[in-house]
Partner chain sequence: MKSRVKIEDISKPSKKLTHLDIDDLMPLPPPYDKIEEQPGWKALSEDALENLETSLDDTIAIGIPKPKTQEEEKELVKKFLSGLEKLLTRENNWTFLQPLLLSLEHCAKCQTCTKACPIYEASGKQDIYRPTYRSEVWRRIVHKYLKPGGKFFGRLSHGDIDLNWTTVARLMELSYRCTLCRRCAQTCPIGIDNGLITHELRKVFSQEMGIAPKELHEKGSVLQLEVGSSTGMNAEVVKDNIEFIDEDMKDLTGIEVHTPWDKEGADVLLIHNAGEILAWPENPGAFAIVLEKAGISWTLSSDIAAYDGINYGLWYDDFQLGRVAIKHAEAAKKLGVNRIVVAECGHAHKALTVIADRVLTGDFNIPRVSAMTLLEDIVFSGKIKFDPSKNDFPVTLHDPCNMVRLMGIVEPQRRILRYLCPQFREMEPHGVDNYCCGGGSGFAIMSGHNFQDWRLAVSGRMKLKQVIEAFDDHPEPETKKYLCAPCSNCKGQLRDLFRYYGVQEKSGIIYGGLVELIVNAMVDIKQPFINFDEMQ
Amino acid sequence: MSVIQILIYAAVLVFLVTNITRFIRMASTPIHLRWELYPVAHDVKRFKYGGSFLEESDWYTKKLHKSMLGEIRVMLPEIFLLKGVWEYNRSLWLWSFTFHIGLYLLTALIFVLILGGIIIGPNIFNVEAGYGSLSTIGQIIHSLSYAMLIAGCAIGTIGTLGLIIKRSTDREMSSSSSFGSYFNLFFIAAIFISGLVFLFSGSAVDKLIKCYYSLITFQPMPNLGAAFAVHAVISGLFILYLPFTHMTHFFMKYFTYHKVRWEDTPNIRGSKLEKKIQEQLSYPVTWSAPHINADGKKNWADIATEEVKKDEK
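Return the coordinates for this one chain only, taking the form predicted together with its partner chain.
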């Protein structure tokens, strides 16, 4: 097995394990106090103007309906068109949009190439006989991969370089940027640019399908040339690195939107939510300020009701 192959396996493994762990950790944090921001997307009826169920004086007598479809309808343009950036930061949008589209295309290409590895992988080694020897679906996958690779790398390069220039020249962005902010962008730029170089080195899609075939079947990967090696190593290292950065926002948005911004579930007497809250109210507190009067043994509820209890005596 080649070093590149081992790197890719390791990167994918670390990527999956770390991200799943991060997701589980975030999902298992305590239920927080309500902190929603309107408009709330699952309230389809009132989303347009930002209203909530609290606009009704008898809201507590009614069953509340949450529309997951409503949330998806808002998230799709947010994810694929960067609607928020378009609305609130127009001068950044073009660069951010092309940057993300580049990443989306290369991410989608991974799945197309997995499919390609399965369907045309065994034949690709004989493709010198001509692409006509591939099945129709094989030819579609081949052409699609080529289009996605060239479009992803070209659009992504434009976006990333645009972001680097924007970040370094915009007063607000540059003053809060760190070494890490630029490092991430240059890292991603290296993926796109090495992808373009690889593309122009010839037979790029064939090489990629060979690579994926080898990865899927755990067979040794043939030597696919220096341009491929550079692109594969940079991409592998990035996959390895990503879970440790803020870029995990691509899945953490589930929490920031669904679990915080739109989380408006009211606490109903006798509900599971209430039970969970009561459990959390029994957490011991160690804050040090004198007015908190914590000793590490008293819990949240003890402290919050201390004066109430005093009055009762």
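Based on the form predicted together with its partner chain presented above, generate the structure block for the form predicted on its own.
So it's only the chain below, everything else dropped.
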């Protein structure tokens, strides 16, 4: 087993374990402070005009109807078109859009290559002279992989370099940018650029399918050239690094949207939400702010119900 294989296996394992652990920890945290802003995407009936179920005098007697399709309708333009960036920071949109499209294409390419490794992996070693021996689906996978690789790397390179220049030259962005912000962009740029170099080194898709076939079957990976090795090492290190950065917002947004921005479940007597709130009110408070008067023994219920002393003049 090659060093590259070991790196990729380790990177994928760390990526999955770390992100799953973070997701579980986030899901088990206390109730988030809700925005209580309307409209909410799952209320399809009132979303168009900005209303809420609180408009009805007897809302507490009716069952809430939440539409996942309504949420998807709002989320898809945000995820794939970056609607929020377009509306609130249009000068950044083009670079951010191309940056994300590049990432989406390379991420989708992983799954296409896994499929390619399963379907045409055993035969790819024998088709360097031509692709006539591949099945129709094999030829589709091969052509699609090539298109996704070149489009993803080219578009991603444009977007990443644009973001670096924008962040460096824009006074507001540069003043609020940390070393980590630039490091992440340069790291991702290295993936895109090394991917382009690998692409033009020759037989890139064949080599990638051989790589994935070796990974899937746990067979030794053949020597696929220096350009492949550089791209694979950079990509593997990034997968290893990503779970420890703020870039995990790609799944953390589930909580900020569903549990903070759109969560509007009412606190009805005897409900699960009431029980959770009662449990959280029993937590001890250790804040050091003097106006809280926390001593580590009082809980939130004590502090919320105690009499507030007037300031003496």
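Here the rigid core means the biggest group of C-alpha atoms that line up within 1.5 Å when the two forms are laid on top of each other. Positions refer to the first chain, counted from 1. All of these numbers come straight from a predicted model, not from anything done at the bench.
Engineer: Align both forms on the core first, then report whether A289 has a C-alpha shift of 2 Å or more between these two forms.
Structural biologist: Yes, its C-alpha moves 2 Å or more.
Engineer: Return yes or no for Y49: a CA shift of at least 2 Å between these two forms, with the rigid core superposed?
Structural biologist: Yes, Y49 moves 2 Å or more.
Engineer: Using the core for the fit, does the CA position of P39 change by 2 Å or more between these two forms?
Structural biologist: Comparing forms between these two forms, the P39 CA shifts at least 2 Å.
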